[in-house]
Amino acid sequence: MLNYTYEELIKHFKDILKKNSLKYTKQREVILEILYKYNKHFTPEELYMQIKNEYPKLNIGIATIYRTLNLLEESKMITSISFGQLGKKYEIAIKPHHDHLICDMCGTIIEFEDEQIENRQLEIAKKYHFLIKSHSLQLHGICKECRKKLKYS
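With no structure shown yet, could you now provide this chain on its own, in the form predicted alone?
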């Protein structure tokens, strides 16, 4: 999904909907639009609130958001980070591969890229004759702001 324009993304989305015998609706389009426009991590509830703020007259329910997010994730148009019982946060899958630092206190997500980590993973896979098809690296801890509040250094 790298380097897609919004128009190309919508065309791809329409193809996926057609393939799954689903209708293209304004509600589904707005979900994808908000994910693309803000290019950040959203919970379904945060996404719902953002849509309600920007499109107050749009009739959309949280169930539509969940169903659309599931479809988009299955189609690899978005990715998610799981927070266990707290649910998932979703992001559009148009950026180059990156990994995440996740604050366990406030939920802040910091994206980073590290060539050394990527190269080391390839070396390990080669050592074990393993073909990597995808991977996700999530480092959990406490962000700078939360550490200040707790007086951690």
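With the form predicted alone in hand, show me what the form predicted together with the DNA looks like.
Left out here are the partners and the other molecules; the chain alone remains.
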């Protein structure tokens, strides 16, 4: 699924830090590790909880989570999507580009890729003389499991 090993990811991160005279700290390492390991979307708060759980001895503040997420996003190592009221979620950015199906009942996120849609987007941009830097496609609705639950209730 992921096209980098953890070691390659860390190496890439260290390179970015070096280029910007920034430092490699335990906190930054752990944040990246959790995002890599679980390979799913986290809110800052969820990430904070997970770290508290797995590394109870590590002293880390929520401010560091926010600062590090911003740093990682600027460095394009992670990406974020907005969920309206639900806030912002982050995920590791080393997967091929993909879009999201989001279940409004249980919050499950299904990822998909579709070349046809990607190509069509380029044509649309061309028509408006628009230079696309990124895009975000979210399909909201009800997932397979929740549809079953609805049927039986």
